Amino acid sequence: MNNNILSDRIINATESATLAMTRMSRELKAKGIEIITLSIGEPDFNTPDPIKESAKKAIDENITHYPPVAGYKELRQAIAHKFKRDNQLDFDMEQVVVSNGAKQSLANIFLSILNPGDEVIVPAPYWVSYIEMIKIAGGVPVVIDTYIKDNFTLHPQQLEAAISPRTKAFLINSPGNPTGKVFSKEELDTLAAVLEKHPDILVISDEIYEYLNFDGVHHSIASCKGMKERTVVVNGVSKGYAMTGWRIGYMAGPKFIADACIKLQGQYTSGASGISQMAALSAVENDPSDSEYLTFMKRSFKERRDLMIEKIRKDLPEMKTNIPEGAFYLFPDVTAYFGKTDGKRTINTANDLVMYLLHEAHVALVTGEAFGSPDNIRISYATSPELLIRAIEQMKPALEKLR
């Protein structure tokens, strides 16, 4: 049997660029080559001990049977309370669905709303999986470009111009991956004013980096005038509580969307791990305004951001970077290196540059092409300051060879 049996859907899908780079890094490490990995979007902190204790307690109490498809009642109630406490959004428990990570929450939504040819507006740079998820669900991504020189701002005129009779949804991510862009209340209001004229467009707001906002208060587009009733908010515990491996995400939105996602999830994964849900309950119940852990982690990431910007501007001045307001990424413009060569390899694209740095500097990064921005690369600073400094020190002589 050959691969002709595979569906067009999976043949045409693209492997996640971040996971692909992680795979290549592991292959090089297996050969004895030490790689500094700045490619993966994962906090280097461990899950807080009280959360781990909640999981141990769940095992001891035999919370090891099939969980409800939509999630345990107490967790869904706690998530609804979290939205009220942190975002001033009123959702009923019945509007909340717990899934195997925020990634599954997004996939559930796309598969629940999209018919072939339906359009979803996505600002670029975008998280690598958005486009593939939309296409797998039969939809058509409509990409709006934003730029580093404008701090990756999406202007209302751009949104208006992208809307067509086929537009089914608009996707927004704040704080953003890969840019660290945080939309202000004023920016969100201007986008909401455009959407108000198009009441049939669903808004999908990915807020997974909510607690990693360095310079201000997090605002959800669902809190803007007329938006809550037509917005699905996606979040989870992976980034804010260093719980990537626990695989708990959630969404809250119109009940008919929640019901559709429950129906879909019931057919292909059922509920998320009950043990992980009890750990997530401990996280969600934690008030972020009174959390030493969140305060420490956010302060650490901000210090690393500042360190990286200082080092890049001093040692790698041809990389042009802005100052991201959240998440834990830099997304510099690297076009100054295009057309240069070390005598053996010529850098024509961002992908050429990250592969060059992987093999020449032993630093793993991700090409901006995967995020819809071919002039950039993504650098994750979710690792120790010592490794970040070493990474720049190893990149500097490699880049200086390019003439």
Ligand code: PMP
Contents of the next structure:
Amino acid sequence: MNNNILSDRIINATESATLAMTRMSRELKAKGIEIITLSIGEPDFNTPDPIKESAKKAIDENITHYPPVAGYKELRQAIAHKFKRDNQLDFDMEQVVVSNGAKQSLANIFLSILNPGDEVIVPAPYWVSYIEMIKIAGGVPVVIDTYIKDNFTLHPQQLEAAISPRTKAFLINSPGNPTGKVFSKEELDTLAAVLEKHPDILVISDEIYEYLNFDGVHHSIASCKGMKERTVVVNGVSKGYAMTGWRIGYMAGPKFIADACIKLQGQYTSGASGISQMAALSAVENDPSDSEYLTFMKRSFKERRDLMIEKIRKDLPEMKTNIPEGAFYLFPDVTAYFGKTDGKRTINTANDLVMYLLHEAHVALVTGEAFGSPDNIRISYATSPELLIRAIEQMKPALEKLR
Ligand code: PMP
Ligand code: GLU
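Could I see the form predicted in complex with this ligand next, after the form predicted on its own?
Once more the chain from above appears, this time first in line as the rest of the complex follows.
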């Protein structure tokens, strides 16, 4: 059969660059080449034992039947409680929908609100999947650039200028992937003030890195004046509790959006694995203010961030990095390498540099092009300090060969 059976929707979509790079490094590893993978954003820690125990118990208790489409009541209630406890936001259980990862929560939202041609404002650098998800749902991403020299902040005038009669939603991600940018309450207030003048725009706030905020307190844009009733908050257990493979994420927002997401996933997935939901329940019940695991994890990532910044500034001085306040990525400007060559390969783009480092230094990173920022590359430092140091040591001679 000919592949022209494929839809335009899927032909025009691109593969996730983070997952593609991780696939490529797995392929090289299978050939016996040792690759240090700094391409995927996932904690190297294992899921904490008490969470794993809850999943084992769920199996023994036969929580193995089709789950309620929106998620088990206990979990939805615990998530509503988490919003109150951590974010001072009041949501009813009916406003919460549990899905197969925050990825599906986002896909549900876009598919629920977008008609062909509807616009979603997305600040760049953005997480790779937003743009493709919006396009697959028939929408049009409207990208606003933010810059490293500005610490990747988004100015209210930029938001105002991007709004058009077709704007359906504004997407914000704090702490951000790939920049590590954390929006302060003051910054969020200035954006909320713009949105107040445009009451029909939905705000989608991706807060999956909430617990990875190194220097300050996490603020949700939903807690800014006038925002709660028109914001959908997306979060999950993947990053905070090292639970990427359990595939549990959730959204909370206006009930009509929750109902739309439930209708959609009732047709698409029948809900998320009940076993994973019971594990997620034991994660979200933890109060972060006295969770040993969250304290340890945050401290470890902060130490790794500091280590990487120090090593990059010392050993790879042509990579220009800022100091991200959250998540577990660095997003340095690498334009200093453009136009240089090792005699065999010339580096003209961030993608060229990433491929060069994969083959010459055996370090897997992700090109900034995939995040809407062609001057940068993304380095995930969610791995052990030993491997991080080795990665820099392997990149140093490879980069020094470029003249
Ligand atoms: N949002 C952002 C910004 C992310 O980096 C990720 C990581 N994949 C997700 C959402 C989705 O997370 P998950 O589907 O694992 O919950
Ligand atoms: N969010 C992670 C990343 O950006 C996981 C991979 C993905 O889902 O794209 O690397």
